[in-house]
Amino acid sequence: MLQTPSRRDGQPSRRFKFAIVGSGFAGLAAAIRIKQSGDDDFIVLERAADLGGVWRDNRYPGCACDVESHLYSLSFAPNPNWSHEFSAQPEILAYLRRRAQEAGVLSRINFSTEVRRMTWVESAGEWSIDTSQGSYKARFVFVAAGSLSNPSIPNLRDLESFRGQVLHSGAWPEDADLSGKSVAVIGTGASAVQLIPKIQPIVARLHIFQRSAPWVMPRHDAPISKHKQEEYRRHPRRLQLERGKLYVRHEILAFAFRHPIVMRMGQRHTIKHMHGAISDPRLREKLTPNYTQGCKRILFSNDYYPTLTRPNVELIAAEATGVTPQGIVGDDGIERKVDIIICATGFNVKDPPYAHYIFGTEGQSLANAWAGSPKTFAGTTVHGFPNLFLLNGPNVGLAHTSVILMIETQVEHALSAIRYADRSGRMIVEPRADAQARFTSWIDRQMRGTVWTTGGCKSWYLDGTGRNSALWPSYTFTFRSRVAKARRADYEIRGPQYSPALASRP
């Protein structure tokens, strides 16, 4: 692990102005902006050995973004030596990586770190972060965990009785063997579509359980050139404007999201790819979705349909219930017969594992105050939560295009309102009551009439109480001219006076 950093006497320093919690894209893009903006005095808790997020724990075969490479990247830290169009995962963990250390953050990351409480302290106007590597105390805090970083495990009958192994996904180990095996998995999202067309010319067996059919539209991949990548080096703006038609084209997919009309009239194309490599008709059948495309997240392959038409293959569109020693029982009642069972089943999003331990100014948790329906301000503040901003978390996720556009407008966001503090001298920043009222009555205005909440499905975007509080209902310039500003009649500043002595004291 890390040192953690020094004061100036040599005595460790456990007191900073700024912490934030992960070191995925999200983590890495705030601690490269706090650096950029001068400001020298923070920390990374990290509760992992290694840095990534998601792009460090997703090592399952076939891994891989679904977003162009040269879009899926931090726009003040481009990379023009991207090898395909869409990356695999061990290229994007080396992007963070070299990034990292590029910015000069990498040794601000405390490795092996595990938050495990953060409690707000009024009169200090600070948080109180108990980890596994011990205390600390910072003025403002960057959540940075993540909405994929806990795994979903199904609830399966007698899932200990089994006497093979279970793998998530999710969790993918090293050293994993499945070759000759007989295996089950359950699941057929983003992860399901990349993975079992990487497994199935080596397992013995692949069945494959299938709660819901997705829809699964072609993946237009391609190496760039080494020529093309030298073009991008010499010339910087060839790159920025192929992040610029790649950001316009997914910009209007988002229409077709905000209109199902326009979805409908797509999902031909989709039937179409299907088709091409499915003749058996009871296979279509099984594999023709029920509702509109876009309800769940729509997936990109071009060996997934041809996959399950190999002998070796089972697609059983029902769901997995039970275990027994032996194999695994679906709600068709067969048993089959099973080596290993792969978990392919996402992560838990409507119950984000960091709102438990996370404390406001009554005392209560973050879950608490949620009470199964996530709102915040401006995707990134919660009130009765101050001087904490959410990165990545609720109503910011997107089915059109890349997440880190939105997470670089909210690390804006967030420097923006700790600016009016620090011009204030005060210690506190925290968004008015009724500036989040308004903004969640905005986002559910704009979520009403969507594929999401009108197109026949029960999606991981919905909360317990059927609000959609994972998705932006609209563009990513719409959240750009909301956000990116913090706007100082939403924000009430407070607290005691900010003095370099008493962000110093022990």
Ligand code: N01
Given for the second form:
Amino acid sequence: MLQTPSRRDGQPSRRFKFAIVGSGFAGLAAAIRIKQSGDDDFIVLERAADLGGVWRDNRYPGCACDVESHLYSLSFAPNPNWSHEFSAQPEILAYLRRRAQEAGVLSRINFSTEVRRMTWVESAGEWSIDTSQGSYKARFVFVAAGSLSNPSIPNLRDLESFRGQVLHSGAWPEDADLSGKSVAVIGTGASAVQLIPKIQPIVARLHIFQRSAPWVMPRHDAPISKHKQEEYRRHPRRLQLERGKLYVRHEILAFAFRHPIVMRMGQRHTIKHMHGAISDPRLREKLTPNYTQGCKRILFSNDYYPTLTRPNVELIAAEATGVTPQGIVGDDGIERKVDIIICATGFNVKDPPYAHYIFGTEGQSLANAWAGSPKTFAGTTVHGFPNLFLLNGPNVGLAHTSVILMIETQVEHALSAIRYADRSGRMIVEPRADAQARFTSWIDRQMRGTVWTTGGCKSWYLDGTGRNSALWPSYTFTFRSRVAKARRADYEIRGPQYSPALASRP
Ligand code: N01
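Mind pulling up the form predicted together with this ligand next to the form predicted alone we just looked at?
Whole complex next, starting from this chain.
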């Protein structure tokens, strides 16, 4: 494990200008950008013993990215060496480790340091942060704790009575051994369709619980030749051009999410993809979704449908509802005997854990302020929670392209808002309540008529109040143009006058 980083004077210190919670894509993007801006006064607090966020935790067989790697990478840290159009998890994790090392931010990460409580101290113009490794103070905090980081375990009757093993795709143990076992997979989302084809050949029996059928489109993966990689190394502009092409192709897709009629026209091709692999009419029927494509995340796979036709596979169109000591029960009432239950049941997105440990100006938690339906300014800041920047949080999720585009824009927004405070010599920057209200009502208006609100499905994009508080409702270039540079008028700058002496308080 790394030592607590030292600050400019070489002495260990617990007070920083910036604290970053989390060291996944978002946390590292913030750390690298802060460092590139010439500011070295930051710390990254990471609860695990390694960096990487979801790309560290999601190690299940077959885990890969379903956005092309040349787009799913940091624009300021391109990688000419991607081996495939869509890279697998180990390669993405290696990319993050390498970039953190090269940018000189690896040594600034405090590993095994879990944030337990963050309290705003108005008089000092800073956050007081309690962690499993003691307390820290920071003027500005970037919360990059991830929205897909806390596995959601389904509510299964008598779960504790099960004598076998229960695994979750998002917390995959390195020593998991499925060979020759009878296995149940709960869920047919993005993780399940990657996992199922990889484990089917090694397990004895595979029972898949499908609560709602997903739309699964072909995945156009291919290796990137050594020759091409060399070309990208020698001619970085060609790599940029490739990224640009991918960017445009994905943005066009956003149009279909905003206009479900276009989405419905595309459904024929997806059904054809399914029928190409499945000839059994009963299986076809089970696999035909009953909602508009795109209402839930569209999945990409060439081997998922063929896997379902293998003799050791059973697709159960039922919700998993309970367990017995030796098996699992669905709402079809049938018990299947299994050794291992794999929950590919996603993450706790609607109630992010960080919202419960952050306390703002009125002493209220972020969870209380949000009351089950997160609202932000620019997807990044929250009135009542000054000097706080949420990365990859509410309303910046994407269904059509790489979320890293959003994260980078958010970091720019944060740094430009912080510059207003720095220039004025004041300690505090907070979004105005009216700016947040305008932003929220714009989001809600844009959401109307999209496939997420009209597509007839029940997805984790919608919160308990029925609002889509997970996704950005438009194009990423719209986000960029509205958000990248913070507007002075949207923020209140106040608080104690900053002086270097404040930074060296004990
Ligand atoms: O989780 P999910 P995921 N019985 O929430 C089902 C990202 N990701 O881990 O649809 C039976 O999508 C549930 O059913 P239903 C990506 O953003 C990215 O797969 O609610 N089924 C659903 O099928 C993605 O959106 C990549 O009816 C039950 C499944 O569990 C997010 O992670 C790769 C059930 C959960 O699907 C989460 O994906 C992988 C029950 N009792 C993931 N309870 C990339 O490539 C729940 N379900 C970037």
